[in-house]
Structure formats: structure tokens, C-alpha cells
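Given next, in C-alpha cells, is a single chain: the form predicted alone.
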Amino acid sequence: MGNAYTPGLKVVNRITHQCRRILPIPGKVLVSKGDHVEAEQVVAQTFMPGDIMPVNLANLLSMPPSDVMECVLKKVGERIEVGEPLAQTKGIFGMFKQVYKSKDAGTIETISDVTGQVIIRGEPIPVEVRAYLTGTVTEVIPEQGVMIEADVSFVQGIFGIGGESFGTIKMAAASHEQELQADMITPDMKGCVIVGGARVWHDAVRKAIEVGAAAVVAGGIDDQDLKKILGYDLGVAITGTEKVGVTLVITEGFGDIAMAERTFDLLKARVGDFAAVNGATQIRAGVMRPEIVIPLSEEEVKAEEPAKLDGGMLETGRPVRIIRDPYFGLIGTVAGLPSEPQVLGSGSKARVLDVKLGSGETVVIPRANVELIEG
């Protein structure tokens, strides 16, 4: 019989991971091959064209089209500071001049006697991209960015929202299984990665935003708690760029559930570290999930074992997450794998396993409707 693989979020205490770094558009990399680079550090550079300010010179002076070529008193590619003259009519006999001034900074980009409009071009934006991976650059992509590898402890969520963030490890719960409630939130935790246990209520991130914490690490939220931090309901397969003020990762799933005690163990032995944490996750093609990456220093990678991944092969034994109903987001073993297609309660054919739940209980589960933890 060939063997059963199934996708697995991974929990380890020491993996190599590499991070591509790369511009959105062509623009500088600020580091060479070989270097050493922090989570923060900005390792490439470019700038965004500006915004577009239109002016419509015709309706501002009263003109016609045709005539504001005549009155414009900047040439295209000549800049204009805001309260500058941009233009200014003939008026009679010369007398009665009207004079208008901008209200924009920015570049002459185009002057048109069509349209009798003046298009200001806005000051570039810069955009920076950071290694977000302490470690060393392996590879450098000229005008592009660079591959950055390090060996880190690694965790896998399985839901966030929130871009990536900086910060210290400090625990909030005292167990996997406590929720993490707003009182439990201190002034302290500012710029820290805050760990939870169970679910995660929304006046407890809130509270995290309130006191300026880098992010928030739980077992489970239930959708009406996260429909109350964002706003509005989370409708797309793509979450990451979401504005709350913090970043948060959410390990097991949604509802009352506790953080996988091993999960939780990790994060509680690596307290006072510092970890780089993105909540970006896509749910369709190209699955990405939220991460909390902490590196190792050398006398860490020394005393560490690598974690031995098999690229989620399903053995007996092998710890999985059930994600979907009835049974969804409980935690157990590989308790059997049985070669032929059972017919499940809705009378369609499908290849099962038999999971150990954490109670005792032996139930018997799709194989699509678990993921492996690996680690």
C-alpha cells in the first residue's frame, strides 16, 4: 500500500528556515550575500510613483481650455511647493489679474490645452522592506531583494490577521487551557508578543492595543469576537493587511479551544526572546498560514536537535488536527489508517483514519478533515 500524506502545521523547536524579501516594484538592496541581518533591518528600498493631484486651471480661472497653456507659469517637470503661484491670467488691459496658487506639493507632470487641467505629481513614497528573519543573506536578487536563512523555533497558526510585528515573548496565561481575558493585559506588555492559552476575547486585544503589544498569540476566538475587533465580517481568503493595531495569531481554530499543550510549552520556554510574527494567512491556493518565528543564537543551535519533518506523512502515532466538524479542532494521535474507502454517515465513499482523541475516545475521520502537526 503507498502511503497517506496530509498538509500539517509545523511546531518545532529548531527548524532551518529560509524568508524571501523582495520590492513590490525594481528599486535598491542594502545588503550583500554573506551578511548577517536583523529582524528590523531594512535590506531593500525603492519608491512608489506619487500620488496624482489634478487641477482644473480652465474652471479655477474661468478660461477656456485652450488658454491655459498660455497662463501656466511652471513648465512640465519643474517643481511647486504648496502656496506658489501655478498659474496666472493676462486680465484687461493688464489690470485685474487673477492668480492661482497651489494648494499641492509636488512635480509639473502634465499641462493640457484640452482638458485645461495641470496634473501635479505627489512627493514619491518610499517603501522598505526588512529581513523580518534574523539570520544571514544567502542569496541576493539584484533590484529585487535577497533570501535570508537562519535556524529558528518555528509555529504555525492556523488563522490571523495583522501584518508582520516585532516583539518580546511574555505569557498571559498561566495554562494552555486559561482564556486570555482583557485584566489579564498589562501596561508591561507594550511592544511584546503576548501568549495566551484558550480563546481570546475581543476586549483582551483591545486591551493589547490599547497598551501598544506587538501582538497576541491564542488557542481559539470565536467569529463574534473578531467580528467586534475588525468592525465588519471577514469575508476574503486573504487576511494580513488588516489596520487594528496589533497582530494576531490564533493556533488551533475557531471557538473554545485550548493552544495545543505543546504549542504552548514552546513559546512558554522561549519567554524573553524576541520574535518577528506575521498574521498573514490564505485559505485557498497558495496556502499561507500565520507564523511566529524565534531565532536561535548559536549556543541554542548547538544544544537544539533539527526537527526531522517527512513532508506530512500520516503514520500510527503521529499527533493531527481535526478541522472539520463534528470534531473540529480537537487534537489526537493516528490511531489507525485503514487501506480501503469507507462509506461515511453522508453515504459518500472516502479514505478515513482512526484518530485517539485526548479523552480516550476513537473516532473514525476523513482523511481530508485532518492536518498533521509537525515537529
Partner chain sequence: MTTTTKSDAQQARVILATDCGSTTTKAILIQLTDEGYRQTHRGEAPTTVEEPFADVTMGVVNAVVEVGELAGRKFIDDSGKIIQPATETEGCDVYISTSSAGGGLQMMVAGVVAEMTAASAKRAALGAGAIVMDVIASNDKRKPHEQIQRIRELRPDMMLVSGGTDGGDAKHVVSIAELIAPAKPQPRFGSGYTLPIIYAGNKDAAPRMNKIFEQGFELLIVDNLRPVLERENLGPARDAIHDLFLEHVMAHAPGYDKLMGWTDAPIMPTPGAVGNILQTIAESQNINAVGVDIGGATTDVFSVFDKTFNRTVSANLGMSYSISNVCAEATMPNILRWVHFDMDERELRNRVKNKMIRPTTIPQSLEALVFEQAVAREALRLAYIQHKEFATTLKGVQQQRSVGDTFSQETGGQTIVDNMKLNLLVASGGVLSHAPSMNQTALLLIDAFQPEGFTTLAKDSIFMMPHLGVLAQVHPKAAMEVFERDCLIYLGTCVAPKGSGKPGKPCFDYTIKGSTLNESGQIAFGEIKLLPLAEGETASVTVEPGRTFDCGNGPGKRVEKTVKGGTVGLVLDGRGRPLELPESREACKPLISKWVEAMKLYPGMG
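Owing to the predicted nature of the structure, the values given are computational and were not obtained by experimental measurement. Numbering follows the first chain given and starts at 1. First, how it differs from the form predicted together with its partner chain.
Checked against Thr46, Leu30, Asp354, Met69, the hinge of the rigid-body motion between the two forms corresponds to Thr46.
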Given for the second form:
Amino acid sequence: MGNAYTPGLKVVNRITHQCRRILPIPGKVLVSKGDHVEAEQVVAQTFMPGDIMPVNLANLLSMPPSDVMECVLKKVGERIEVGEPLAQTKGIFGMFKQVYKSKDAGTIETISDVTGQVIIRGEPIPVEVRAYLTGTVTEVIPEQGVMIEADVSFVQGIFGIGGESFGTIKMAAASHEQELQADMITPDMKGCVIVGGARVWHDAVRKAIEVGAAAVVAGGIDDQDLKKILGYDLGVAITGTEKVGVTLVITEGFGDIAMAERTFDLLKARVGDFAAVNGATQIRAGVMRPEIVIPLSEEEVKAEEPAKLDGGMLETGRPVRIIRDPYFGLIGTVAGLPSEPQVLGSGSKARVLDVKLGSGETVVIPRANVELIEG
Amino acid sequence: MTTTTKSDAQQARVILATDCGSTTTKAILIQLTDEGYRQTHRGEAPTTVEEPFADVTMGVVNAVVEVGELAGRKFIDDSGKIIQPATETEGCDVYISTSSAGGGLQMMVAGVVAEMTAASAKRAALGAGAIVMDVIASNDKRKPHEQIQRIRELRPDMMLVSGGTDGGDAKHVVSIAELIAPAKPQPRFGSGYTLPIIYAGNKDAAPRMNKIFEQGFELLIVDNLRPVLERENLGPARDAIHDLFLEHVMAHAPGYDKLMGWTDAPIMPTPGAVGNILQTIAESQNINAVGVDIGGATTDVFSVFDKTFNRTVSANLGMSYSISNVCAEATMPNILRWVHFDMDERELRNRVKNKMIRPTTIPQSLEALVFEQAVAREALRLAYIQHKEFATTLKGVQQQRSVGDTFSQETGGQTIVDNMKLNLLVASGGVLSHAPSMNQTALLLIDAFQPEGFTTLAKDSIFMMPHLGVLAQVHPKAAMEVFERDCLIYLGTCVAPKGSGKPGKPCFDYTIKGSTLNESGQIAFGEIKLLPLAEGETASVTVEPGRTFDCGNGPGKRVEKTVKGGTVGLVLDGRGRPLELPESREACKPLISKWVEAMKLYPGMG
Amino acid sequence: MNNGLDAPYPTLTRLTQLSFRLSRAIMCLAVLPAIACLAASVAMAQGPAPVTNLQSADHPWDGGDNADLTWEVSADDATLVESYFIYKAMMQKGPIPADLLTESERKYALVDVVPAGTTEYTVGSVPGSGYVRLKDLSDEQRALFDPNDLPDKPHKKITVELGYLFKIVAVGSDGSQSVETITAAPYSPTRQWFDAKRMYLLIITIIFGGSVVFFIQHARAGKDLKIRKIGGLAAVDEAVGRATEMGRSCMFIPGILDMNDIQTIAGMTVLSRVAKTAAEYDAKVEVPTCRSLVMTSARETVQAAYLSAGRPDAYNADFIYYVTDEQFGYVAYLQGNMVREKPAACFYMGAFYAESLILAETGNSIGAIQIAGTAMPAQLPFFVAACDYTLIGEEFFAASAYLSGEPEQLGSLKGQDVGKIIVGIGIIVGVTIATLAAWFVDTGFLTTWSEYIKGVILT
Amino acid sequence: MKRTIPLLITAIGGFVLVFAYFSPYTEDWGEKTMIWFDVIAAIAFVLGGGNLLKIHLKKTSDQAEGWGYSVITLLAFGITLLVGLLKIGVNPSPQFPHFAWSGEYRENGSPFWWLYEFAFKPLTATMFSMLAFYIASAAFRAFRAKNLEAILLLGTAFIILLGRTFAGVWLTDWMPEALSGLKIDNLTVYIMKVFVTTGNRAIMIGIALGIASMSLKVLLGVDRSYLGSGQE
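Would you mind generating the form predicted together with its partner chain now that we have the form predicted alone?
Below is the whole assembly, all chains and molecules, this chain first.
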């Protein structure tokens, strides 16, 4: 029960952010230590072994698999082009021979006389890794990738969909409590990171996809809207690979919920800046949250002090967000930390804390149901 | 190593056991007292498998130190090692451990036909305590390139390839191997790790396997797990999984090599150990048992029926990470039928999603608890359905017919799970173990599993089953004694006849004779009654079911049995089996309210 | 096609008419001595007065195979006459030349003997109007005839192709015969659009067919229908799976009849499922056939199944081949193949005769999972005894509905239930009436009803 | 198109046959439909024969396992076909004495007749006679007294089998006339007449209804699985 509370989401004006950019398999790193890289610059690349295409010759040419070896016209390792004969049958007394012409190009990987199968490996697939973070290469991991560091404004969302994307920040909502509707999205937001306030509606996302926005950031979303966007009911919060056309980052949670004022103000302050957004969320051991990374210009770096992040301890006076009903979404400060477990309304016993809400009211909340506001 | 300590183990007085979970490492201490072996102390500490510690033994030492402090014993010497053997004040005689850290043992299995050898392979892997990420079979309706894609995407720790009877099919199993080899799945542990592959298929194809997996794989060939379709031989494959788990998977996890040196029995995957203890219990007491462990992401169901052990992992049925998936699969109306008051569905949906993205929160209000328990009922029900579908007799067996079966042509692959034959139902996992009231746990189990006849309900007090599972291998007697006395908390017994009737009409008559409880009466259909019968007490219950109801001896036949009491007591359930709830929400609510009241579930709720 | 008596032959030219008449005349000459003979015999007996006003008319609602006769009884009906002998003679169609109106030279055949007092009679295929056979007659009656006139086999049925003359002779109790009365004009039957004999069958067919169609429509509307689990069909996956695991083939035998047999068609529907499963499992399915047409259809079926399973490349037409049309030659091949190749799954779906048990026992001895389906009642016990699963008659036909799971197909099964209800009611009514009729023998109407059911409805 | 036309042919052919049954006027339409079928079947026979040749020639060419049998099959096929088709050794018919092939190919004493009588018939008879052995082995396996139904059936089967032999008659011959109903041979007849017929009829009714509804489905094109899979 060491830390029975959710470590909070980072929302900071300035932080030195490090990011690890690694190839899935060993390859070539294109930059060297100390280089300055742009977000969309390729930093490492490699070739994945091509797709393998099994061709069942025994079936295709109606012969026993044991004959396949003799009938294949190519050897293992040889190249074959589309339309080139791959195999020929023995025929009946040398007549009525059938030829199979390859439908794929590639190299012959294996020929099997048990399965009658020939495996053709296609062209290698190039794999590239982009910098994602505009900054400096601090470390090169040979054959694998790089570490990039930069001073950035950094906003973590609670949940997102879609992968990495880039664009300039544009505000669609005027206040952190304004809902993001379709009519607030205009064609000039093409390629931008659109920032809304409270709940984002399904048709607003549709519109954003239509205008070709890079990302949408909002405070909340309704479960049914998400279902409409994805086309299915999301069961487990592991995302990042969806192909909906836009990256979506939700900063607070599900329902009618306004974006935290701090987050909204931070984003508002950076309007027009270039941001990298990643919607990938993974809520499991080794948690991954969606993020908005806004690199700071050199002047800004000088101007602002990097935020000091402590380990995040629950202390009296710390701002916290309540993350479960009945006070879901409310923000307050820790007013007291009783050490003895208390009986909750549900009848269970748990360790609690007292939270002083913005309205001045003090409520008792289980420690598991609050989240630190960090930064 | 095991054999030498095994003989000493029988004299062991102090036994220390740890379970390295993915977040916490739990240690328990078992000591030989005047009343036999008892679990005396427990302690826990965060698991230290990941950065920045990257040494599992640190967490183990922390947990053990906590136990030591509580017990007033010193277990760790100055060099940071566990002291063995025990003296009066120091050390322990036996140290054992299980592990599911780092996501447990993740496997991929392959077989020829999904319902036959692939199912057997899955059974072997699950039984050994692995998480089966995917099953590749020639009839899994995926095209070869899709299968390759899948093999490439997943990063298993180990693969089990089977298929074909001995002397049977070689073509398919070889073609699957031919897909795996060039696909070269990348193991989680990085490039230095050679993927272990266990081949337990047609022995004729073994030489080919050697050739195909010559390079870049660690191939282990064991006896076919389905030598003929009529018989399964899972032992060798399971043992091979355990061996490779230690040799490869564990060896690559930080600190495990050290831990392995300390233990007196091989480290087992946690679920494998749970299965082990359940099997031991069922065998020694000659009963049929079902165990369930509902977690945040997954739900494990274990069953032993007629000495056959089965385990299933319902990957996406859990109470936090997967709660949204439970709602999607079970559908909201199905969940809400267990809730006896009005709730706003849209708000609930958003709440569910919020729990999914903030999985560690706990219900604060009673309403939230009722809803969460409703979700748990559905999660358990679905997991049990999956389990029933998986735990079947073997498929593909030739049936010998005589003229008598002309009109009852039973097919193979029938489920072996029979709720009427079930004797013991053991619950564990957050939502069940930590329910504010045991009555809630009991009714949750009854509603979700719908046991028939006489079934004893119990819960695992502090999730001690994994520890005892390993202990059963070195010291079965100690494991059994602790299991009986400390591990299980008996909730009571459920008596529920099978059948259906009209609401309000008599379901069964009962007569109870016990030292404190002497009652008789009638239960109407649709009624549930809770009678107190304290833990440790027993009573003799005679049930005379109505004509359409069966309590174990056939419809309308009288049954007499001795039942165990528990913290909840004796539940007389006349709601019929299968348990059917009215379709309309309006009709459902008063009914559930009645049951909630009868079971004294939520006393705070008016 | 007007077959009326007086209708001219529009297609015949004058010339052909002439030659026709000529040939008649020649025939007439040839039979003159016979006439003389017959006339003599008639003159010999002084029998009762003949019947009068003998008319032949078309029987309504039939296929032109009946003729209705009416007459007025003989003047001596009440006294002398014991029975009337009815004769029939065949002749060419069309108007009869005037000179041949009394064609007593024709070859008349005895049709029936009816008791005195009868005034009407239907000659033809309706029960009760069958032809008299020699053995049916009493010895006295038989003495009256030349045995050659009464061959002991059914006479030729009345057809629309020919014309007919009828004659009736009143026969007295002493064996004396009256002068014969012959129909005035030859009678040519006509075919009608509807056969009344099949009225009841038509009604039943319409009710049954209607209910099947109704339930199919009903099901299309989206009503959920449940169907009992058929073990044999559920086991198809298992059987094919077994073959896959054992590295053997599946053998599908579509019976020994051709595509025009409904059982073979039903077999094809099962084949389509077996092939689809085999395609999914990548198992080999072998279909040796006994008819070329079945081979062709089976190929189409299997190919389509492979296509729908998404594995068109795995289809190999060579596994579906023709063996021989000869029943036992086919069996010999199958048996040999089974013993050599040891298929792990055998399907027998279609029409089978004596070979059923030979095949099933061979399959059993090689340890194959066997699934049979046939509507041959005599072969069912054999399959049940030797196979793992047997689709018994009705189940076999339900297979396609069961396998497709389409609501409209399942609807047809519901329609079948209506058929069963009709049959059930029919059986109860029939059995009750028959039983009562047997008890109260004297209650005439019950017997009549029971006879009516047996004689009319059930034919 | 590939589906629609066969379905149309099926529907028309089928309904004509049904209609013809009820309407005497159109009786011969049905017959004509059947003739069409025979024509198609005859054409298909060429396909069958061709397929037979192809398979066995291929086997022979590949010298696959057991190709010797294929050679024998091919020879048998060829010889029978030639002898029959060329009417070898057939006596000319009396009508056309000058044409050697005018006779009947199946006439007694002709080589074709000889093949039929001395090769084909004995082979067929051999196959058929195997049935006797299989009945014994199947009965042995099937009639295990596993449950009540099986015991009843076993008993019945025993009586019937006994009743069909002389032993059955002889065994109960001593019974007085009053008990003649219990004589095994009489019992057999009674069982066959009453119980077997009853059971058989039940199955027959089911079959008849099945056939009717199946035919209707096929005719209406609801069931298309015989044309391949259910999908278009």
C-alpha cells in the first residue's frame, strides 16, 4: 500500500524532456551525438526482412508435396519476378505440363517437400524513426537509436487515440469550460493541433479529420462519442495504432468535464508554436500516457526556469484532482491526512485524506481516488 | 537440488515463501506449531524487477524483512542472503518462491486444429501457468500472412508447437514451423535472447523441426502432447515449460538468477502454483473444485473435475484495466439487471471508462460499490462460460455406438464442468476478497457461478494459494494443513436445486439438524434464505426438492448431506438453475431488492 | 387437340381418308367368317332381353383413362337376369364408317361382371372397375367364355390414343345370354387439365407447400427460430479435424444414385459444408463418385466451398473423380481405397443400397469417424450400427437448413412440422374410424368412410 | 448469371414435373423433362470416362505407388469399351446379314456377353457376398446390452434372427395350438408386421416430408447449397 494514489499527470511550462527513439530491429543511426534534430527528421533507419509469402505448389499444381522439389525451377536464395515460371509439373508421359507463374517478386526462402510449399520473401521493408522531439541528440545507442533531449513545455493527457503527429497549436475554444463543437473548427486549422475546452463532440472530431487537422486536444469526451469515432467500444486502454485520421488527446477524462485551467492556459500561451503530439496510451504496468510536447525556443529557454519536480508526495496543501465519483473532476488541496483507515460509504475500509475543494467545502476521499497535480 | 531438500523438507519447522507479483512481493511465514503447520506472519514490499532497481531480490528481501520483524526472527544475513537452515531465532528451513513479475510467462502456442492439438497445447501452457497470447492453428481462419504478421507482432517469451498425432499429420505442423522460423518473433527480453521453442507434436516431424529451428532458436523436443487423438499427454510439455521458464525466461529477468539460488524448489509461475494446490486439494479430498482469481486485467478460472485440471485466463475480463471490456461484452442491460435501484446509464458508461483510464481508484459510495459488484458478476459469469467452453472432453475421438444410442448421438467435446458435481468454490482477487462484507462475496459467487446442489463457498484469505502450490511440491502435508486452516476462509454452503418453476410455488423443503441451528421449512421458487451457521460448525441438511427440481439425486429425490458453516452461513437458494432474471428492468429491481435484503448484502442501504 | 367424336381430321387429306376407308374395308373382309361364327352362337341361346340405350361418355377430371357407361336395364332384369357382362373393344379413333357400325367381329374383352339392377359403370383405372381375370370368375361363368377372350393379365388400359366400343350382355341365372347391346359410336376419351383422383393429394400438397413457403417468408421477416442440435452435423468439424491431425484424408461418398435423386442433392449440401471445413483446416477431401454428373456437381460444390472459405488455391479437382457406374465395382474401389489410404473421416451422404454396411464396416475397421445420412429406411439400421453419427431420414434433409443457419431455410423446417401435424391428425382420424368400423361392423357408414379413406384419399 | 440460369432450369423442370403429376393433360411434359436429364447425364458420362482415363494415365506416367492396378483398370476399360462398341464377335442380325456389326452386342455367346457373364458377374457377386460377414460383425458390435433400449433391441433382434432360421421353428414346435402366437416363427412375423412396420412408417413419414420440403426449397431456390456454397 506504499503509494495508493495515482501519480499525477505532468503539465509543466518548462521541463527538460528526454525521449528515446529506438528501431524495432538493429539498423543504422543517421545522426551523431550533439546534433540538433528537427521533429520530423529521420534519425535512424533499417530494413525489416520482407513479408513472407507462402505458395502452396502442391495444391496449385495438384501434385504430391514430395514432387515439389523436382518441379521447382528456382533454387533457394534465387530471385523471382512476377510472372516468371516458378514450377512446372512432370505431366502425363511428358505431355500436358502445367506451369505455375509467380504472383509475387522476391527471393526463394525455402522449398519444402513435406508441405509442398515454397516460401518467397518479399522486398525488405524500410523502417524509419523520426526525431519526434526537436532537440539535441544526447546519446547514440549504436545500431538501435538515439536519446534526444530538449527543453519543452509538456502536457500529459489521461487518454488518447492515434499515433504521433505534428502541428502548430491553435485554439478553438475561448475558455477551458467551452465544449468543442463542429462549427468551431475551420478549414484554416489544417495541419494544426486544435485545442478545445471541455467535452469534445463526435462531429467536431469528424470535422477535424475533414479539414485535415493534426490533433485535437480537449478536456473530456463522452463514451458514446468515442465509440462513434472508433467504430467500436474500446475495451482496454491500449491505443496508439488507430487509424482514424487525427490524433486525439483527452486531458481529464470521460464525461462533461472541463479542461484543467492550468493546462488550458499553458496551451493558450503557446498558440502558434510547433508541437509534437502522441496519442498512444497504455494503461498497464509500465503506463504510457498521451502527451503534447512543445519545444521551447532558445530565448524562451533562457527566460523560464525549469520546473522543479519533486517525487510527488501527498502533503497538506498540495493541489489534487479527485478522479472518482461522487466528486469526479473536482480540484482541491489536501487539507488533512488521517493515518487510520476509515470506513467509506461503500462499507469498505480504506486510507483517506481530506480535500478542501475550490468551493471551500472539505470532503473525505479515499487516497486511491485522488491524483496529484504535478508541475 | 529438489530431491535432496525434499527429504529434509519433511522435518522443516520454519517455511518461508514469497510470491513476486508484478507490483508487490508477498512473503508468508509458515511455522510448525502445536496444532501443526500454521501460517503465522506475512509481509509485503513493492516488486523491484523494473528500473531503477532491476533486481527482484531487493523486493524479496524487503518483504522477508517485514515478516521477520513481525515474527521476531532474523531471516536475512549481513550479506543479504536468506539464512538456512533455521535455528531457534534465525532463518528458515525451506524457502520457496513463485513469480509473475514482468507480466508472467507469456507464451504463444501452435497446433494443427484449433479444437484438437492446439487446444491441448493451450491447456498445457495454461496449466503450466503461462499467459497464452495467441493460438496459431491451421484452421484459425487467418491467412498465412496474417499469421506471420501476428507472430511478428507478439513478443512471446516462449513458444509451444504441437500438432499431429504420432505417425499422423506432418504437413501442417511443419508448415506452421516454416512460418514461425522465417517470421522470427522478437522476444521481449531483447536481441540477446534466443527464443525457446518446445516441440510436442508428431514425433515423425521432430527431425524436420531440428532442421527448421536450427538457427536462432532454442528447440526442446518432448513427447507428443496428443500421441493419439483419444489421449492427452500434457505432462512432458508442462515440465518442459517449467524448465525453460527457469532456464531462459527467469535467467533474463533481473535478479532471478540470484533468487533461483536461494530457493529449495524451482520457481513456478504464480498461476501454475495456484493450479497445483487446487489439484492437490481436489485429489486428496476427492472433491471437485473451482477456483477463481479476478484481477484488474484478467480473470483466471481453475477447475478440477474428476481429477482433470483445467485453467483458463480470460484476458480481457477484469475489474479495472479491462472493466470497459466487461461492459462491452456483457452489455449494460445485463450488468444493470443486478442493480436494484435506478442509475443513469450514460453516466455509468463514462464512469466505467474513467475507471479504465484510472484503474486504481476504489468505489467510495455504496452506489458505486453495487455497480462495481454488478460488473464483477458479469465478468465472472463470462469467464466461467469461457472456462466451460474450454474445459471439455477431447475432440476428434471415434465414437463406439450401439443401437441404444441411435436417438442420442452425443458429440465429443462436451464440457466437463458440471455445477451439480462441484463441491468447493474458492474465490480470490480484489473485488471478491476485499468486498466490505463476506455476504457480498458469497452472493457474488452464487450469482456468477450458479452452483447446483450442495456447494461449499470459500475465499482465499490473503492470496496464499501460490505459495502453497509450490510448497505442495516439497512438503504436501504442510501445504494441506495451512490450506485448510489459514488459507481458506469458509463462507458457508449454498444449497440450490436445479430446475425451474413458477415464482412463489414451493421449490424445496428443508430440515437442518446441527448443534446450534435446528430448523425446517420450505423455500419457494424465487426465494433465497440465509441461515447463520458459524465457521467451524457443521449441520446435517435434508432437502426434499419439488418434482421439477434436482438437488443431486435426480428430480424430486431427497438429498441429505452434512454442510460446513462459515462467516456467511448456510444459503438456501430457491431461485432455480439456470438462474433467470426478468427481462424488464422494472420487474427485475424489486426481485433483486428482495434478494439483497434476504442476504443482508448492503445493510447501510435502507 | 379436340378428340370429339365427330371432329373431322383436318390434317388428313382426302387421299389419306380414302386409303383409310379402303384398309377398313379390307379388314372387314378378313373377319367376315368370324362374324358368322359369333352370330351363330348368339342365335343358339334364348337368353333374357338385352339392355337398352347403352351410352358411353367421358369420365370427368381424369387423364383419359376412364369411360362412363350408362344403360337401361333389361326388361327381364328383375326376373331372369343375374348379371351383366361388360365388354370393351379397342379400335381406331375417329368416325366409323357406316358399314361397320355393327362390328361384332371386333375382339371384345370382358371388363367386369356387375349384378342385375346396375345401370352405370366406369371402365378404367378407378378402383372397383378393374378388369376381370379368369380366376375371379365362377366355374359356370368361366364356361361361358372362350379362355382366349380372358387372358389372365390386365387388359390394356384406356388411353386417349384409341377409340373404344363397349357392349353389355345380360346373363341369366341359367347361363343364358341376351343379345349384345353395343355402344352406338366409338368412344374416344379426352384428357382433362386436372386429375380428380389426386384431389386430396393436391389439397395436402398445397397446405404443406403453402405452410413451408409461409414459414420461409415468416422467417425472412426476422423471427428467430430454434433448431434441435443434430449431433451428426455438429460432428463434421470434429471428423475433418481428426483427419487433419492424423494426416489422412476425408472421404465423402455421395451415394450411388444420380443427380436427379433428391438424396444426392441433400448429400451435396452436406458436401459443401464438409468441403468448406476441409478448406479451412487445409485437409484433403476425396469424393469418388459413381455417376459422372454427380462428379461434375460435386466439383462445382467443392470449388465454391473452397472459394467461400477463402482458399480457392487449395482446391484440387483431381480429388473428385468418377469411378464407375456399377454398384459393386464402385464398392470394390471404395473398400480398397479405404483399406489402403485409411481415411480418418468417412461421410456417406446420399442414396445407398446393399453397399451401406460393406462401406460402414470397412470404415469402422480402419478407425475412421463415420457420419452417414440417408433416406433409405432399409439401410438406416446398418449405418446406425456401424457409424459414429447417422442422420436419420428427415435429419438428412434438414441438414442444409441446419448447416446454413439461414432463417428462411430453418423456416422450411417449421413448415415441415405442419406436415407432421396433418399426418398426425390423419393417422388419429384414420385409426379411430378403422377401429370403430371393425367394432361396429353393421354400422355401414363407418365402413364406407373407412373404405373411402383407404380407397380414395390414400391413393 | 452462373447461378440464376441453373436455378431457373431447376425451378422450371421441377415445377413442370409437379404440375404434370396433377394434370393429365401435361403428363408427357414430365416425361420429356426426364429425357432431357438423361441427355445431360449421357453427356456427363463422357466427362466421367475422360476423368477415369486421365487419373489412371497420370498414375501410370508417374509410376506412382500401385500404378500396376491403374494399367489393369485402363486395359479392362479399353477392352470392354472396344468389344462393346465395335461389337466384336457379334453375329449379324438376320435382317442385315451382310453387316457384321448389325447384331446385338449383348447376345449370348458374344465376347461382350462372355465378359459380362464370366468376369463381371462373379466379381459383383463376390462383393455382395461380403455383406454376410459384415452383418455378423456389425451386429456383434452394435448389440451390446448397454442400456435398457439396447437390451430390448437385443432381445427383439435375437427373436427375429432365430425366427428366420429352421432352429427357431424347431425350438418352439412343441407349443400347443393355443399358444401358437408365442412360437418363435409366429412372433417374428408379428414383430415384423406390427412393430417394425410402425417404426418404419414413422421414419418414412419423416422422410417423405423431408423430401417434399427439401424439394420445395430447391425449386424455390431457397436452398442453393448444391450449387456450391450458400453465398452468391
